[in-house]
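Next up: a single chain in structure tokens, the form predicted alone.
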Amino acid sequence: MMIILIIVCIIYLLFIFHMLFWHSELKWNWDKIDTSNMKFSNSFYWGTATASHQVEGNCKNNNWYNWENSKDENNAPRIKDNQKANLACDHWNRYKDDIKLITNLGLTHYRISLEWSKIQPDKDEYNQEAINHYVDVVDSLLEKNITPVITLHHFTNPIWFDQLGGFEKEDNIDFFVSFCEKIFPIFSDKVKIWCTINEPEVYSVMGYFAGVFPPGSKSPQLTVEVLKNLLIAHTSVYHKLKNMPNGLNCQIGLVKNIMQFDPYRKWHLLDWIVCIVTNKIYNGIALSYLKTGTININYPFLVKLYYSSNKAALATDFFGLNYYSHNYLKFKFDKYEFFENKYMEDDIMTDMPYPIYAEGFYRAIKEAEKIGKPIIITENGIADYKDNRRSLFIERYIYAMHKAIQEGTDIQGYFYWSLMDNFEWAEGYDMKFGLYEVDFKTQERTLRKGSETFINIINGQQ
């Protein structure tokens, strides 16, 4: 018995040493790092981003409108403090003034999303007025020498699509593909960078595992099924658009958020295990799909899924990387929530809450690089109500990106999230990501002091 116990202890220690050596959490000594004088090539571009439901206002025909106006099983509001998007930033009407704000920053690119529910309010109906609106937005950007970047799906579905089962059903993918086929030829002679789907892992995990996005489910198996269908949707749209006129002249890619999951207790086997499982679901499924066309996941009593397609491997022109931070996970005995998020005492926290962790941005870039495609940083930003960490965040994260570029990583551009404060989904209006502060009573936009660091860097003045 003693021999068995000794063998088990040795195996345990070998595992811990192995994980610490091969999967050690990257930490830099910022006291010894010079973040000044970062230089970028002339071909590198700088932009900012928004999403339709978060800024446009009056998105009353999508799943998020229903979600914001419903209650959970305890009769509590779905959104923090019962907030609703409502008018948001009124960007639908104020887009020309907001485009001026982009030019004032010295940016050359603007990533927007098209609100599917406004363009296709019913299954068999397209709203020409809404289409014309987005044509005007694109034309207004081009008039100001700002390159438009279009995202075709950014979390929201038309209500009619959700009533059919949304992305829970693989057969429904055809509806989204048809929408993309309708839209692409209208813009493809003017818009050369296209994002198919924004953060499929966030859509699926938050909506079907955490239950804080619509439809509020908590099913690990359904989570991976929805994620699979979103990835298939990306591939279907990619091939369809590439075969249309102008398709070969456009960059078409998937946008993925990478978030690392590190063990809260480095010595604890179960903390390592929940990190491995969570990372496989949140990051591994999409990365494997993009690289090999295959999804193969099997955790008994939790999830099981196998899918493979020879059309999926490397079916993207670029890797759209969204990055914000990492999480420390601590195992707990709960079959529904088998871990909890923890943070270290010396972490500099953002408002979300998660820490400022620029080293993780570098790690994510290196992970994305393995796909073998150019990288576009499609989102990166901080929620900072007091505006006392934004400058530090920008300085450190851009340094991490610059370091990767200096080492040879092909990163084409960087989009800060976000142009202005907006409706931050389940968090409502409490999270202030904007380069511009928004007074939602007056709709006045004011440049934040912390945003000046971004302006200085892109103008080579840092």
Second form
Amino acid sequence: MMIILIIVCIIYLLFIFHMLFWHSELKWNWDKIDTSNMKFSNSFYWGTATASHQVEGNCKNNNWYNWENSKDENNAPRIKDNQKANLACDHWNRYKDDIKLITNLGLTHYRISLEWSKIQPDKDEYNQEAINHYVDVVDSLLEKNITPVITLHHFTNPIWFDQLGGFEKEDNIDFFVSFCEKIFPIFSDKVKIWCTINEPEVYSVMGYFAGVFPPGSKSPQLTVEVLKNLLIAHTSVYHKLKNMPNGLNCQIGLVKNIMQFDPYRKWHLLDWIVCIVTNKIYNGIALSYLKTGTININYPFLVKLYYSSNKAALATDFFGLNYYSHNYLKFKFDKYEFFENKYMEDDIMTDMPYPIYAEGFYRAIKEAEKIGKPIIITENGIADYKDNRRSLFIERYIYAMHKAIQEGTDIQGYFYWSLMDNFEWAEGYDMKFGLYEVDFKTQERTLRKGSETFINIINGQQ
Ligand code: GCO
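Previous: the form predicted alone; requested now: the form predicted in complex with D-gluconic acid:
Okay, now the whole complex, with that chain kicking things off.
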């Protein structure tokens, strides 16, 4: 008996040592780090990003509009304090002034998303006015020497598409592909960087596992099915657009959010297990799909899915990396929520439920690098209402990116999320990610003090 106990203890210790080594949670001593004098090549580009539903206003024909105007099973609002996107930043009407704000910062690129529901309000109808609007946005950017970057899908679906089952059904992917085929030729002589789908893992995990994005499901199996369908959609769009005129001159890529899940108690087997499972679903599925074209996941009683395609491996011109932070997970005995998010005492928190963790940005870049494609940082930023951590965040995260570049990682550009405060999905307007603060009563935009660090770094003046 004693022998068995000793063997079990040894195996346990070996496992923990192995995990600590294999899955090291990086921490740097910032007191000893000099973040001044970071130099970037002249071809490196600096931009900022927004997404249609979050800034444009009057998106009344998509799944998020329905979601914001519905209640959950307890008759509680879906969005914090029953907020709704409504007019948002009125970017639809104010884009010319907003472009001036981008110019004032000295940025060279702007990433926008097209609101599918405005362009294709019905299955058989395209709205020319909406198309003209985006043509004008693109032309206005080019006039100011700002390179436009288009995202084709950033979380929102037209209501008609949702009613057909959205991305829950593999058959529906074709609707999205047709939309992309219609749009691409209109812009492809002017727009050279295209993001197919923004954060398929966030869309599926938040909408089908956590239930806080539409449609509010809580099904692990459906989560991975939807994720698979979004990845297939990316591959189909990628190949279709590459084969169209201008396709080969454009960079077309998937945007993936990487968030690490680290064990709250390093000695606790169950904390490790929930981290391994969560990492695999949130990060591993998309990474393995991009690298090998295969998804193979089987966690009994939770999820099971096998998919493989010989067209999917490396079918992306760049890896669009969105990075914010990591989470500590603590195992919990609960069938539906088998872990809780925790924070460490010395963590500097952002206003979102995660800390400032620049080392994680470096880890994510190294992970993304394994795909073997150039990386574009398509999003990185902080929600900081008091604006007393933004400068530190920018300095540390850009340092982490700079370090990776120095070590040889091919990173082409960086987009700060976001140009201005906007509708932060389930969190409503409380999360202040903007370089510019927005007064939502007057629509006045004011540059935040903390944003100056970004501008100084870009101008090599830090
Ligand atoms: C996402 C999106 C953005 C968010 C941003 C801040 O990651 O959810 O791409 O729409 O607003 O990431 O959370």
